[in-house]
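One chain follows as structure tokens, the form predicted alone.
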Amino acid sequence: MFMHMTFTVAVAGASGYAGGEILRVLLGHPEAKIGALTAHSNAGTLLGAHQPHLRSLADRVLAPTSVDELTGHDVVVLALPHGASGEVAAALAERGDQAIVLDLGADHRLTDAVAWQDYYGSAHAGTWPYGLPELLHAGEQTAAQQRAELASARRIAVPGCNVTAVTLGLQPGVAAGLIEPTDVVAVLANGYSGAGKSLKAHLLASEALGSAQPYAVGGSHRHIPEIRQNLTVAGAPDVTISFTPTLVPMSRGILATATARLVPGTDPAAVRQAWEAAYADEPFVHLLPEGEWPSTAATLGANTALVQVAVDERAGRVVTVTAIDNLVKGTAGGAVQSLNIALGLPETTGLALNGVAP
């Protein structure tokens, strides 16, 4: 029988987008208690001036993101620009503190060093477990090794938001077999929200509104070695993927249209069952019924991924739809589903299945 576990959390980058978002997800967790917030160049301020929707947290002071701040919590939350998280994770394992640590960048997400440095350009600061508990394994239809990996991990990697969508859109039929990952198309639509806060001018309303705009076109996207990784972790010896983002006039979700030449010989019937077989069980990654497609609308809020998938026989290509939210599954979300694992809490506790339509 599940015991209550109630557990402090510090949250390094409580101003920016992803800081918030899991600062929100928090509050409505039964276990949860939120201790230090901090910030950099916004220490000193009202959390309330960057996240008002936070009204229970508004009045709370950010403090300087500093070990001193962030030891002594059973949890703390890196909410940091990439190439910031591995540092004060090291100073936190320096200091002896215990505390699980949840680094929402992408400093501990790659295994290959090189790869790191190839796309991040920085010394590369070690791999933790990774925060996706619906990643299979080769040859698993279900995800139970991941989980598996995850449960009592005092370190956490949260996966980049658009790898989880094209990873659960791809990986049933990576695990099953089906499909060539040497030929990959992701082409994805994105919600400015996941372009941070910074002020930019390409993000300014009057360039954004009513306008869609690709970016990191031509391999460059950081994300692109990490889908490779979860891909091979599902069973591919080789992964070759064309990837581009377009940002969207939406402040949330990411709807992933990923596809791939399937096996020669491959029946048809066989795809959809890989994906039933894969998601059946899962509680947040749902396959919809044929002839349904997803829309980041029906996420909205939610740590659900919608996916769909559908044979082009004429191409001889598997069409892979997913919506996901990408501040919630994407992002703080998922990053909670891990905690709970890891806490051995059950996963779905303090997360939201239903999106907030209209």
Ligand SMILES: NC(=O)c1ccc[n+]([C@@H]2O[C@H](COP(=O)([O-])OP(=O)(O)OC[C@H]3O[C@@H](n4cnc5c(N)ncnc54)[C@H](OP(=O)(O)O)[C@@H]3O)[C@@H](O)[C@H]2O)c1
Given for the second form:
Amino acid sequence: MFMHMTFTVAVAGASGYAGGEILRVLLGHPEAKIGALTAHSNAGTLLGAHQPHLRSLADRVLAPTSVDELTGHDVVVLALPHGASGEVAAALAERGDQAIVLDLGADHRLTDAVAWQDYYGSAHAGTWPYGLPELLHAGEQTAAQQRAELASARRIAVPGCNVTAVTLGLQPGVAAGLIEPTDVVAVLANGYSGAGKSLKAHLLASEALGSAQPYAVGGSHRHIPEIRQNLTVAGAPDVTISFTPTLVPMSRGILATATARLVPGTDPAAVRQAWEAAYADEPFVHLLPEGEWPSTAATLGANTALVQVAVDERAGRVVTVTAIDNLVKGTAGGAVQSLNIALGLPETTGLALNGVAP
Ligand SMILES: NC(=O)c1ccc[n+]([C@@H]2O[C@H](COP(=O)([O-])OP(=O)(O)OC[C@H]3O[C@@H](n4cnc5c(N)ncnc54)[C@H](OP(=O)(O)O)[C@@H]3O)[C@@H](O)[C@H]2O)c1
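The form predicted together with this ligand is what I need now, so please give it after the form predicted alone.
Expanding to the full complex; the earlier chain stays at the top.
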């Protein structure tokens, strides 16, 4: 039977996009009580100056990000640039703080220290339980093992937003052995908020509006080893992926088109069955009716991932398209979903199934 379980939560990086979004989600969570809010260059200013949409917290002063400020809560959210969260997490552990810690950054996602070093160029901070409840493990038709791992987690590494979209698109085919994971191509349309709030010339309206621009082309994007890791968990012996994100003029949203070669001789009907089986009981990952394609607009503000799959028989490929809101299912909503599991709350508590439109 569900018991009330009010928890206090501190958010480090509250002035940023991810920090602001997890505050928005937590303000709608019946059990969350907002504690310390911290920032870096904006410490000492009001939250309302950075998150004017969060009216109920507008008068809260941002403290500097320090263990002293963050300690003593039930939950600590680290919405910090990679590198910074590893340091703060280590300091909290050294202090013996008992909080459940959610890292929205990349520091604790990868299990392979060599891959970390290769893509991030710094020392590996370690590996935490991975906060994608829907992640299929090899041999699973529906996701149970990842949820079991999260049920006892005190540290949660929240996935990268692009990684969530590509993983959810492809994993049913990997787990069912229907696609060749050594031949995966993913091209994504990405809203600007995925790049964070700090000023960058190519994100100025004069540069970006009316234009689409690829970035991290040619295999350098830091989400590549994380996608490979997830598809390996789903049962792929080896993963080769070509991954190209493209900035498009929208604030939020990711539309990920991920394709892979169909294992020769596979009955195309088996493809739809695998995706249906994987997601039939998922509260937030929805396989759309055949022929209906996901759009980012249909996910805005919601913790949903909308997925479609088709077989291109002429090309011999499975084509998947997944839409998410990068800040909700791609970050803050996914984090709260995993937190609910860790706290023993119903997984959907405080999370929106319905978005905002138009
Ligand atoms: N944006 C997304 O869609 C998204 C999706 C998934 C994951 N994430 C991850 O979430 C984390 C935050 O991303 P974001 O998009 O929210 O970035 P952001 O908008 O640039 O916000 C960064 C936050 O971190 C603080 N900060 C900056 N440098 C710091 C330092 N050296 N030490 C401590 N705090 C520092 C900033 O404080 P000041 O404002 O005071 O400088 C701000 O609160 C990143 O690791 C990112 O990869 C983001």
